[in-house]
Every structure is written in C-alpha cells, then in structure tokens.
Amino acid sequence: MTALKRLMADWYRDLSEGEGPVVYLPVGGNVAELPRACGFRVFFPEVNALQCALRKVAGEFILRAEEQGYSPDVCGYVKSDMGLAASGGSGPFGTIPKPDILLCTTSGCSTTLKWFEALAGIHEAPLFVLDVPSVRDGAADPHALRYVVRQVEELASVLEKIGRRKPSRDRLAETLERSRQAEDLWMEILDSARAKPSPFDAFFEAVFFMAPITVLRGTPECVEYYRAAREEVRGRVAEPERRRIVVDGPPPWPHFRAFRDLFKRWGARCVASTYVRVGGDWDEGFRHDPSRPFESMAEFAARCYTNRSLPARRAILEREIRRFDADALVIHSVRSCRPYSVGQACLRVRDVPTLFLESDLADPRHFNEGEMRTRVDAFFEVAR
C-alpha cells in the first residue's frame, strides 16, 4: 500500500508540477495510451471525485454543487467535482490543472458526457466525443468497432494539433505494449483468489490494486508496480475464509472501512467483482495489442462493464461463481450511478443467495451503518 500512495502522490505531483499539455479523461472505456503517445499529461476527474470521497471530503463539495441547482440524483462523482471547481480547484492532492483539451468516451455512461461538457464550459477547452456504442450481446459489433477506430484516428490529428507533437508509431507501440505487461499482471493477480483460501480480496483489496492500471496504464510504472505486487501475493500465507463471495458495484468510498467490517467479520473473501471492469475488460483474453493500435483501443472503449447488456452482465457474473466456486453474491446498488444501479435488481443469480445493498459512491449521506450491519448479518445467518 505504501508504494501504492507514493504511486498515486507521483502522479498528482506531475500533473501540477509536470510540463507539457493536459487532458482530462473519464475512466470507463478510455484510450489513454493514444495522449501520453502525443506528450500529455493524462487527469481523470473520477478518481480525484473519489479521493475526495475516501478522505471524506466529499459531502461539502456534494452540498455546494446542490445550492448550485444540481439535483440530489445527480451522479455523487459530478457534484463533488462541480463542487471542488466552485472551490476554486484545490483538492485533497492540491490544485489541478487546466485541460488542453477533454476527451469523453460514452462508454456506458451518458452522464460523463454532460459532466464534461460543463468542464469543458468552465475551462473554456475543446471537448473531443469518442462515441461508443453500447455492447447488446458478448462481443462488439464489428462495425461499431470500425466506427469507433475511425474516430480514434481522427482524435490522433486534433492532439497533434494541440499537443505540437505527433504519435509516432514506435511511441504508441511502446505505450500499448506496457499497457498489454501491465494486463497480463494484473489478471494474474485477480485468478489468484480462485485458489482455496484466496490469497487476495478480490473487491476490498483490488479497488485500491487496480489505481495503477486505471490512471497510470500505459508507463513503465504502472508495470513495475504490478510486477512487485504480483510477487508480494504470491508470497502471501492466505487467511481462513468462510464465504467466498462475488460483489457487483463499487463501493461507498465515504464508509469503505465500516462496509468493509461488515463482511469482514463474517469471514467473507471477495474472490470476485465487477467493479475491476469498470474502465475495461480483460477477462476474455482482451490485450492492448501495438500491432493493431487503433483497433484494439477501440475495442477496450467498448469492453468497459457499463458499457454491456444486463444479460451480458449476469452472464459474466454467473461465470465469475463459476470459475471462482463463490457461494453468495453481493449486489451493491449506487443511488447516483444509473449506468451502475439501473436494473442491478435483475442480476440475482438462480440459487445462489443474493444480498442487495444500497448506498453511494459518493454522498456520505445515504450510509446507514446500524441498517447495513443488520442486512448483511441476517443474510449471512440464513445462508451459512
């Protein structure tokens, strides 16, 4: 964990102390390997929204963007920003800096689209729409690919433009190809819990595992830090599990120590979750891939886990009990994430016990801890 916050400090410190142009990117389906090839500097607004949620910071940026006129269903990540921009910028890491250009991606989430429109009007940037069209079934459609590479290659021309700097091909095979090192680690990482007891909590630990490959992908770091904590959890002695659980969502970042106890006294192991697949999806066999540059950013665009069907996400939560022998599944619903929340009710897996949570990822208001402790421990009572 120490290498990790030094990891993510390194980073904030580059994006305010750093040079060149900067971009800002959401999270879910993006393609950062193709700006760092062109020299910017790579910010996501998601995960300073959720540092801000994890230092429990987050409730008075939410508030000041609600006597805005945002609504209270708002997305808690947008609130937080709109409110830490009215704030003047200055977060828990200090003050961001301004984009050169912002690039969203409509992986899975229509609201990303509107938060970045509104970034781009208070820093008076360009804004670049990587459209993506939504995945019906287990794959992407093969047009839609070919849509979607179209536009990458157009978005290579506007950060030349911007950046004075050309990608070459060279660069971006070198990106891809930490970016492919990087996959390969982490996949590892995360089929280590199929092993009995798991060696690695594949939610309570993995969110915070999975910070390098969502902002750093694509660097030699974000290699090297995989490379260590893969061997750090192949050197683990596994402690006893109970139950061995799947989780669907993420977690509420303001109570994470408290929703966390609540499963750790049961002797609950997370072998499993889908919030590991909330930038992309590795699963399959996907790799970044520099042979095919353009085609395989287009195709990790479209893999990210919002991005799917409901059908297609219970199927891959009944593969997930499959190969991972998980006896119960967990479902925790966000109240201000629609791509997440909506329809999670549908996702119950036939027999296997289902415990459906509801909170935020966000707002520390909507964590009942005293109502929470009771659901979780009645749930466990019954279906030990």
Contents of the next structure:
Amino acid sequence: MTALKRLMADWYRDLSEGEGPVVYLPVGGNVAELPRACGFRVFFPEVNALQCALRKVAGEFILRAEEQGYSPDVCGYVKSDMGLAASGGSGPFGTIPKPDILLCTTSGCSTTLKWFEALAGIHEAPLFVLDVPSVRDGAADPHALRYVVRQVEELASVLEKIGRRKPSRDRLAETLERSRQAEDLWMEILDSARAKPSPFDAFFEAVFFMAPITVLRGTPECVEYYRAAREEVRGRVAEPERRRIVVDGPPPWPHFRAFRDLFKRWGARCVASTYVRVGGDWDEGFRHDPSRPFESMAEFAARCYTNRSLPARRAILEREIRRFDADALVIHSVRSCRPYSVGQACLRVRDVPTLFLESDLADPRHFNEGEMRTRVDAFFEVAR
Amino acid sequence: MMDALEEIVASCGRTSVAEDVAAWKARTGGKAVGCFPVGVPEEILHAAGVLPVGITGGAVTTQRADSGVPTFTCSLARGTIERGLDGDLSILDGMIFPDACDVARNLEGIWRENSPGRISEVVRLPRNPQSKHAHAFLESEFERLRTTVGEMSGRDAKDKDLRSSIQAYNRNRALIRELSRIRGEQPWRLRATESFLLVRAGRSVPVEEHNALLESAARAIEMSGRRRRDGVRVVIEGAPCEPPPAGLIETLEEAGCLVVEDDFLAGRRRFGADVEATGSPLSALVRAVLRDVPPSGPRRAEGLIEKVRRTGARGVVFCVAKFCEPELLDLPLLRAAVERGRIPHLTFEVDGGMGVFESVREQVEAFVEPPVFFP
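Right, and the form predicted in complex with its partner chain of this protein, after the form predicted alone?
Let us now look at the entire complex, which starts with that chain.
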C-alpha cells in the first residue's frame, strides 16, 4: 500500500511539476501508450474524481457543481470534477495542469464525452474523440475494429503536431512491451484468487492494486510495481474464508471502508470482480502487442467491460463464477454510472444466490449504511 | 367550431400506436419494428417492406421494467421496456436501438434477453464524424442492418427500393421543414402543439400515408384565415429524444408563448437538406448522417444562441426529460450561454407521466410578464 501511495503521489507530482505536454484521458478503453510514447504526461479526470471521493472531498465539489446548474441526477464524477474546476482546479493533490489536448475514448461511457467536451470548453483545448463502437457479443466486429485502428493512426498525427514529437516505432514498441509485462503480472495476481482460501481479494484489494495498470500502463514503474506486488501476494499465508463472492459494479468510494466491513464480518472473500475490467480486459490471453501496435491498442479500447452488451456481460460473470468457484454474486448498482447500472439487475445468474445493492461511487448522499447492512446480513444469514 | 387544420390535428390522436400497427399488419401481413430515438435509418426498414415504428414515449406505469431499468432512467426507457414486454408495443416484431446514450445501448440487451424470437439490434452511429474513416464504418453498419432486416422480412432492400424510400422520406422531411418555416415566420398560423402532433402522427403509419396527412395540413394552413396572435416568441430546447407531453406544449402556448422553434422528434427532422436519391443509396444516407451530426456541448450552446437570433425569439424554454443524462449534462452549458447573451430562460424537467400543468402555467405566465422582456 505504501508503494502504491508513493506511485500515485509521484504521478500527481509529475503532473504539477514535470515538463512536457499534457493529455487528458478517460479510463475506459484508453490508448495511453500512444501519447506516452509521444512524450505526453497523462492525466485521468476520473481517477482524480475517484481520489476526491475516497478522500471525502467530492461531496463539496458536487454541491458546488449543483449550484452551477448540474442536476442531482447526473454522474457524480463529472460533478466532482466540474466543482473542482469551478474552485480553480486546486484539489487535495495540488493543481492539475491544463491539457494541451483531450483524448476521449467512447468505450467507457458516453457521459465521458459530454464531460470532455465541457473540459475542452473550459480549457480552450482541442478534443480528439476516439470512437469505439460497442461490442454486441464476444469480440468486436472486424469493420468496427478497422474503424478504431484507422482513428488511432489519425490520432498519432494529431499528437505528433501538438507534442512536436514523432512517436518513434521503437519508443511505442517499448511502451507496449511494458504494458504487456505489467498485464502478465497483473493477471497472475488476479488468478491467484483461484486458490482456496484465496490469498487475494479481487475487489476490496484489487480496486487499489489496479491503479498503476490504469494510470501508469506502459511505464517501467508500473512493471516494477506489479513484480513486487506478485511477490508479496505469492508470499502471503491466506486467511480463512467462509464465502467466495464475485462482485459486479464499482465501489462506493466515499464509504469504502464501511462497505468493505459489511462483507468482512461474514468472512466473504471476493475472488473475481468486473470493476477491474473497466479499462479493458485481458481475457483469452489478450495483451498489448508491440508487433501489432495500433491493432492491439484498438482491441484493448473495445474490450472495456461497459462497452459490452448485457448478454456478453452475463457470460463473463457466469464464466468467472465457474472459474473461481464462487458461491454468490454481489451486484452493486451505482446511480452515477448508467452503462454499468441499466440492466444490471437482469444479470442474475441461474442457481447462484445474488445480492443486489444500490448506492453511488462518488456522491456520499446515496449511501445508507444501516439499510445496506440489513440487506447484507439477511443475504448471508439465509445463504448460510 | 374547429377549422380545417384543427380537424386534421384532432384526427392524429384517434387511434393508438398499437391499433395503427395492428391495422397495418392485418392489411399487409408485414413486420413492424420499433425505432428508439434518435438516428435509426428508417429508410432501410421501409425499403425492406418493414413498418418502422417511432418510439415517442407517453404515460406508462412500470412494473416489469422496474426489475431491469432503474428508476433513475428516463420514462422513455422504462416505458419502452414495459410496453414492449407486457404492453401495447408487444405487437412489434423487434426493436432497433441507436447507441445515442448509454441507456439506449443497454436497453438492447434487456430487450434481447426478454424477447426471444424478436429482433434486437444496436445501430452504432459515429461519434467521430471528422474521421476520414467514419463513412466506411457507418456504411458497413447500415449494410449489416439491411441484411438483418431483409432476413427478417424475407425481402431484400435492393438499391432501387432504397432510393425510392429515400425519396419518400425526403418528401416527408421537406413537408416537416415547411411546417417549421411557417411556424418560425408566422407562429399564429400553426401552433407548436399542432405541429408536434402532426409530426408525431408519422410514428406508426407508412411514410407515404404520413406525407398525405402533412400535405393536407399544409393545404389547410394555406386556406386558413387565422388571425395574428400576440405572444412572446420562444425557442424550446432539450427534448430531441423524449418529447414532453402535448399538454405541456399546449400550456406554454396558452400561457402566452409563441413557440417559433423546438427540437421535438429530432429523428424525423435530422437532415437539414435532402438525402441524395441517386448513386449508392446507403452511401448517400451515410453522407447525410455525417453532414448533419447534431451539435453537442459548447458547440450546441453556440448553435442555440444562433437559433434564438435567427428566429427573433425573446426567450428559451428548456424542456428536459427527467433523468436524461446527456441533456442534463448539456443544460448548464446551454443556460450559461443564454445568460451570457442576456436571453431570459426557464427550465422544466418533464416525463411522459406528467398530466397536470398548473404550476407550469404559473411559471410561464410569470416568465412572459412584460418586465422580463421589456425592461
């Protein structure tokens, strides 16, 4: 955890004190390797909004945005960020630099597009939209993938102009190779949850462990982090577990500890989760590939969990429940994220007890601990 | 006594969507497919002999939909699933959802899982129309849709069929543009409620039938001797997908607004000019889609100011569907822009279930009070 905190602090420090052009990216299906290889510093407004929620300062930013006319019914991350911008851009982590370009991938959600449009207006910076068509079943259609690859090529020229630095093939290959190495290590860590008892919690721990693969993918620091994390997880003596659960949905960041404790007291260990796939997934052995640079970035962009149809998402849940031998499914539906939550209640899996909970990922007002405790307790009591 | 136009408008609501579709199916033996707003290319369905049915919302009490569609989504989304699974839209042989928003895209999955035997499709419209490769992608996407619909109906939409469908829809769009022109120039000759009902009437009948209705309405407007009516010229913005109930538009007008432009039922009005009916028809449709991409965010705000100036409007009324995230996210930008332009504005969050408009009337009456507009 200390190593992670240091990595995140360094990321913020480089953003506020470092040199080089800055690009804003969303988490879902981003192609961070390309701007990184062109010398850009990479900033993720969502990750910053998440940090604000975790540090319990999102609430005041959200109120500030609502004073500006943002509805109580829209994404808390967006409002948190708009409130931050209205406060001069200074948050708990220092001042975020203005973007030289915003690069919005559409696979995470269409809300990000509105968010990035607004940010582009505030910062008077260009916006490049990388359109990633949604995936109906299994893999992306060839014509859709071709469209994404071509746009990544177009993006490379745009970044070259703005960053005044051509992405050399070698540098891009090196960045993608580092992504691949980190992905191998990360998959090994996630797979360790197949052991009984599992030495690793694939939700309550993984949501932190996934930060470097989200924010620093393609850097040497990211690879180092996962190498050390794998060794640490390998060396663990697993604590006993009473329940093995799969979790679908993001965590309620402002009440993370309270939420985690609701499960901990029942000895529930999460063995697989979908939140670790919000950037993209590495199923069927997919990895970023230096020999197919643009193709593999495009494929990763399409693989974002919320870019998939509901039937495809159910297939993933069923597979994970089987693969990790889980005995219950927990669905956490958040108001802020419609691509996650609309239809989520239909994702119940036959013969697997399912607990459905609702709150939010950023807005602290939507978390009712008492009500949630009653539901969690009743679920584990009955399913005992 | 009703004038000729009022009689035509009154005829628009006499039969329900389900009755219209049932009558058409009985008459033709064809299939009917719902088109969720905004952006399904109805021409492709029409060319394959399928009846495209526009989904426009309305008052619905949800029960079955509640288990899959959260309460914090628009009433159009919840209503479509409810009506499609258990209600009047169960007469449809399928649904096509554009990925216009995250909710619409996920509705496709809910529909697919709950409607075995009926088609369920997503049409993915390019969100990067500047890309040189958007055209090729969308053409493949429309080709895919042509195949799916053709397989369903048993009749291929050949190029020549598609060209004549494009012509029929061009005629439809030209007639609707003419209604907009009249309303912008002399709003007392055609009320916004009337125009809305006339356009909406096209949702459940073949386009040729709708064209005939619009032509008779145009003739009636031409003949009518309606007297000039005073009021405050306003633009309505914020409802391209789920329109407000007709009663709300009527209330705005009764309370003193002359609605000179609105964005209701944007699907039927999306192209500012004709789609070419020569050459490759799919390619022509794609060119039109990429040419007339609706603006969003700051660009939309600029467009709204331009719209207000062009129409000589004195104010803007925002009618945004409750829980519609894309519209609610644009709203602060749009309001900030009109405030910078010193244009008075008023906002309503609406849903299909609204039935009482007294508070709307009071707010509008206060809004159009002379001090606001004539300081």
